[in-house]
Every structure is written in C-alpha cells, then in structure tokens.
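Presented below, as structure tokens, is a lone chain in the form predicted alone.
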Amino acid sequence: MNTEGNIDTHQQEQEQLQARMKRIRRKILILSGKGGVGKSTVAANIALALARAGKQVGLLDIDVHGPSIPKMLGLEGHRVSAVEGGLLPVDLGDNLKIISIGFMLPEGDSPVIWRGPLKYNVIKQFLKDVVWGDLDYLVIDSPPGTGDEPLSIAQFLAPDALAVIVTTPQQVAVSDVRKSIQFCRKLQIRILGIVENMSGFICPHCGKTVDIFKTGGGRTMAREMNLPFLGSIPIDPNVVTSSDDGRFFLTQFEGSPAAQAFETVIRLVLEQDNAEKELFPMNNKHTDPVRHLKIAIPVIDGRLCMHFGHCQHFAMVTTTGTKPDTGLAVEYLPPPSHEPGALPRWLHEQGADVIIAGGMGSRAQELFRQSGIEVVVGASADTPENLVQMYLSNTLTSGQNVCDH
C-alpha cells in the first residue's frame, strides 16, 4: 500500500486549509446548545454589523440538515461558481460574502440525509476551496448541540476559533447553552460572549415590555461561568417579517430596540478585538502554520497491535506542530465494545485525524476515509511515539496488511 501517497494528500490538503484561513484575520463561531434560540438571525445580522462596519465579512452556513440564511438573505436560487483554484461565494456586496450548502440543493425543500463523515468532508471543503479572499471576519453559523457539526468546524479552526454562545433567557435553554460553553473550553475556544436573545417584547402600542420568556438568564449565567455578556435582543416581530422577506433586519428597522441591541453587540466585539490584537495577531505569511493532529494506535503491551480491531488500548497521540521533534500528548483510551462499525463512529467521536496500523480490512478503511480519516496501514509493532515520530518525519514504512479482508 502507497502510504507515502496517502500521507502527502493529507499534508497536501491541510496546507490549502491553512492557506485559505491565514487570509482570515478572525473566525468567529455562532453556538447554542438549544435549538430555536435565534441563532441564525444573530449570525446573518452580526455578519451585517461587521461588513457595515467597513469590515470586510464571510458568512459561512454550516447548518447542513437546515440552511436558513440563503432564505433570510433573499438568496434562494442562487448557486455556487467553481472557477480555478475553487469555489465562489455568493458575492452581496457592501463587504458581505456568502457560502451555504442551501445553495448546492436542487430544491429549497431538498432534504440532506447524511452520516457524521459526509457532513465533516463537506465542511472542510467549505474551508479549503472556497475563495474567500482577505477577510476580517468569517461569522460561521453552527446547528445547535455540539454534534458533528460544531465539532468538525472548531477542529479546522483550533485554536483561532472565538465563539459567540446564543441563548434564549428561560432555564431550560440556558441549561442546555451550558453545554456549548464547556464545549468550547474543551476545545480550547475563546468565548467572545454571550448573547441573550428574544430577551422581553417590547409592545409596539404602549412600548411596555413583557417578559414572554423572562429575562436575564444569559445575564446571570455569563457572571456565573466568568464570560463577557455581549447584550440583551428583545423580541422585535419586524425580526421575523425581515427573515421571511429575505432582508436584513438592521437595514429595514434601523434605529428599533432590536436594532440598537444588535449594534450594542457588534461594539462589543469589535472593543475587545481592538484591545486584544496582539493575543490574536496575524498570521505572517512567511510562517509556518502549526497544525495540530489527532493519531489513533491500536496498542498491545505498550506497542503497536498488528489486528486492529482487538487491541488492549488506543494511544491517541496530539501532535503540536508538523515536525519529527514536535511536542507530543499521549493518552491511553480502552476501546469501545468490538462490534460493526463501532470504532469508526468511536475514533470519528474522538477527533482522530489519522489512523496507524499494522493490519485493517478494506471495509474498514473505507469507513475511516469516509469519516475523514486518514489511515496508514502495514506499519510495525513499534511503540506509539516512535510511529508518530516516522510519521511527522515522512519515514514511517509499511510492509504486509496483516488484516486484509
């Protein structure tokens, strides 16, 4: 097996990914762990606030199941160029691209029914062929939980993501918006702030405001959990009428409570990326990228398993840097119960971004590929540092698939 061939269209395409994004000075995730909190409408009017702001703004859809920004732009029907080198957003103007897989259906009402894998590939392909230019800001509107999705991006970003966490102020969703926050934190992602959204309605007749789902959750649980609180949205129904007319709230009711409250926002945003430049500095287009590699190993008695699927443990090894002499994290993980399929999905839960092993049948390798794995088979019982090593150094050899079936 060319394991060389494999490694280099990894290196091949982790090298596009990085040089797309070093022309992104900042990535911003929109996250909830609660579904129907307002994500999306606070995703498409932050990416508005900022390109008005005379920042120049991608606005990436990452909601593969429910693309609902090509719907509130007004931009359904539109389709994604491919020209040389990539694809083309779909170009608003006024500093403002767009990309969503809402514009790759044949229909509106087509649903997508895909597995974890399709969804990873689809999203790295967002990230390494779309032709974004310079950006100051790419806003990336995530599903809500913290599924495929969510962690298929922040992997591609980390460390560079800063997340934006939406909530709603009732308990149940703040509960469920918790999750977002320690999700971040695993993942090493700063967290901007939180926004409370729909927080109160303001009656348009006496301009008394009513607290439909309470109020100050997000307040209270910013201050409980040590983070920024970015603003309160109230309830505006103008918010919806601009959404399914397909305009931008901000342009159409300038001046609203709801649109002052979005602005207070953006200020925000913008105060601490001014304040805090050199925590986040450029990329110099003569350095490096560090890239950070998850590496699975099937291990035995503290070396290399030649049968992959009935090892003692997993050494997942994270990789700092792309150098033989880069600083390594092992952790030893028992497998889950061997069963069809189960470690695909485990290892793809995981966050494996390559597989070493000494024996693999065909079909499982084929699932780890679709999930966006790497894998390198026939290599010795050599113990897990050592393989990583050869592996970072381009000298890791294999010889026979011991499991070829």
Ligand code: ADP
Given for the second form:
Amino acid sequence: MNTEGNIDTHQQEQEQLQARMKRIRRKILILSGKGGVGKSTVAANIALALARAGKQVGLLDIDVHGPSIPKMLGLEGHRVSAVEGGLLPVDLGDNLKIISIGFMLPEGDSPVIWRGPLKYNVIKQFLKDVVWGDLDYLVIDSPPGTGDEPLSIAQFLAPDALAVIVTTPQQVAVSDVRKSIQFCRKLQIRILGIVENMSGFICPHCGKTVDIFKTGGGRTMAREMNLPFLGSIPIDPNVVTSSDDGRFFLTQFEGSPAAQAFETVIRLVLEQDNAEKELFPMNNKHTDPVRHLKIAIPVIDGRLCMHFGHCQHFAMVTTTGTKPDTGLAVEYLPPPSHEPGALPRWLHEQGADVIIAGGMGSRAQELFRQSGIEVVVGASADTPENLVQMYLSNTLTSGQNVCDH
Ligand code: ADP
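We have the form predicted alone; now please give the form predicted in complex with the ligand.
Okay, now the whole complex, with that chain kicking things off.
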C-alpha cells in the first residue's frame, strides 16, 4: 500500500473512532501506578454503581497484561461476537454493557506475548469497533503504570478523558502515584480524584476498621496535589470472595462498610462530574478545579474541646485561595443533637472533609470515615486556626485506631 493509502486508512479509522466516541458522554480511565492495587475491582464497582444510578454505562477492560474483568464477573470463556459494523459488548441488562480484551484471548493460563504495535492496534480496534450505542459513561480498566498502553488509550480519548487514580496506603508513599498524576496532567486529562483502596482492615470479629498500614496517605497526597479525594475502601475478604464467585461485590455485600465506601466514591464521582459542568460550562481547559477543604473542629471558649460531645460550637474552617496564598475562613455553627450517628451525618451535610478532635472512640471514628470524612485525633486544646495550620503543614498526626473486640 502506498503512503497515501496508509494516510487515508489512518484518517478513516480516526474518523470512525471519533464518531464512536462522540456517542459516549464521559470516558473515565481507571488508572493505577502498579498492578494489584484493586484497579479492576474499583473499575467494575464504579461501573455497576453508575448503572444502578440510572446511567447508561459501558465497562471496557483493556488491561492487556491481565484482564481480570471476565473472571471477576463470571464471564470467563465468553467470546467476543462480531456483527456488521463492529464488536458487540456483553449486555448484562440494568444499563450495563461489558467488553474485555480477555474475550479475545486464548482460554487457559498461557501468557500472551504482545508485541508493541499489536497492543496499540488492539487497543485502537477496541475503542473504534465496539458497538456501545449511546452511553453516559464508559469506564475503562486500563493497564497499570504510565507506559505505552495507557498512553495509547489516553491519546485516543484525549482531550475528553477523565481519570480516577487508584492507590493503596503503601503505594502513596512511592512515586508511582505522582507519576500517574503527572501523566494525566501532561495529557490534559482531568483527574476526578484519588481512591485509597485496601485502606485499613475490617475486623471479622468486631466489624471495626483496623489500620494495618498507616492510612490517610491518599487524602494527604490529594490535598498536596490539589485533587479531590474520593474515599478510602477498606480491605474486606468478601471483595475476594465475590470476585471468585464472579459476582459484583456491591450487590452481594450491599450495606457493608466497604460497599458503603464504594458508594461514597461513586457519589463523589457524580458530584465531580456535575461540578465540572458548573465550573467549565464551555469546557475546553481541562484543568483541575481548585478544591477548598472544609475542616470541622469542636470548640469551647474559642479552643478545641477535648470531648466533642460537650462542645459549644463547631468551627468550620474553609481554606481559601490557592497555594502559596492559602487563607482560612472560619464560621461557627451550633452542634447538632446528641443522637448516635447524627454528628457524622450533619458534618457530611455541611460538606466537611476533615474533623480534628482531641479524643474519639474507634466506633465514632469509623462512622466519620464511612461518611467520607478524615478523622484526626489527639490534637491539643489550641485555636481552630492554629490547628488547621498545623494540619495543612502535616504537623498534626492521627492517633492509632485500637481494635477493641
Ligand atoms: P488490579 O486491577 O489493580 O491488578 P484487582 O482489582 O485485580 O487489582 O485486585 C487484586 C486482588 O485484590 C483481587 O484478588 C481483588 O479481589 C483483591 N482486592 C481488591 N480490592 C480489595 C479490597 N478492598 N479488599 C480485599 N481485597 C481486595
């Protein structure tokens, strides 16, 4: 084929791809710095939750090195069906369609050796040829890292792609997550936020969360990088059980702390999506919106009240401006009633991201975390402004959570 012919084919393919992608309102790449952090689990459950929220959703598993969606959803052995005009996704009903690169691979455990250009072409073919129809969301389980494959996907989707970055508490300390963030920024992919997976362990005896590794790093990193934090999902052995059974964790273990954490993530994804519409009505910029933190502190006589149940007010401190000119705005609100669970609900309604307290029982800490609020305990009876300054400069540390079963 001559060069002109190649250019024509390339252009034709590009047009087909764009025509297909135009029918999809939002494309969300689920990214991680490394494999094994729960990226596919998060992708599958985000897709399901969006579908349950009434959105038309496609889940595209393009993790060429280890497509785990077929096994996770009991679709092993399924083969891709080709129809005129493209490849048909599996329609699971209830607004959710799925296609995986695993549907095209030989069965069994034999590893597939992909040559670079083949991977690129398969990824392009998937994006170009899958007949999704009209979708609200396409959730894409991308290969881990920031190498050639995620790059090809992002380039095919840019400038429309959005990203959710999945990490674990151990991983946030290393540079992989920063690399994923930089990767998105370079490609002008707007990051919807960071999810910290395997964050603490739900004790099977007492049901409480035990922080095996230091948690909260995902939130700290999100704050440092001026990104939304979407939530912490605890380690729950039932996540593995449901994946082994080929069932969605969210439906099988509805109401569990990990399922509730997933629901928080998804609510924030939807909120971010709506926020984008408000922030960027003529959106072409794809910059991360400036996100201000709201920090709640129980106070008595203008200083932190060591027992939050006895406080006179809650100081709601909001960060203003952007680094290095971050300022603080403080508002004092009367506390809600003393019923169990009222405070986490109330603070959540007030939009609090963090609560700084003196002492707090582990059950109360858990309730706040389930509401997507970071808890910092062990703070001294200082003024709200000083405490927030210490918090922002990372000099306030969280006390240990004790499992008291
Ligand atoms: P990745 O896509 O990043 O390689 P997976 O989603 O395949 O990761 O998850 C790797 C393993 O960890 C799977 O066995 C999965 O069931 C398990 N897993 C993921 N998230 C959790 C969690 N929150 N609690 C317990 N196990 C989890």
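Since this is a predicted model, take the numbers as computed values, not measurements. Residue numbers count along the first chain shown, from 1. The term rigid core refers to the maximal set of C-alpha atoms that superpose within 1.5 Å between the two forms.
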Exercise for the section: Take the rigid core as the frame of reference and indicate whether the C-alpha of A43 shifts by 2 Å or more between the two forms. Expected result: no
Handout entry: Core-aligned C-alpha movement of R345 between the two forms, 2 Å or more
Key = yes
Problem - C-alpha of P228 off by 2 Å or more between the two forms on rigid core - result: no
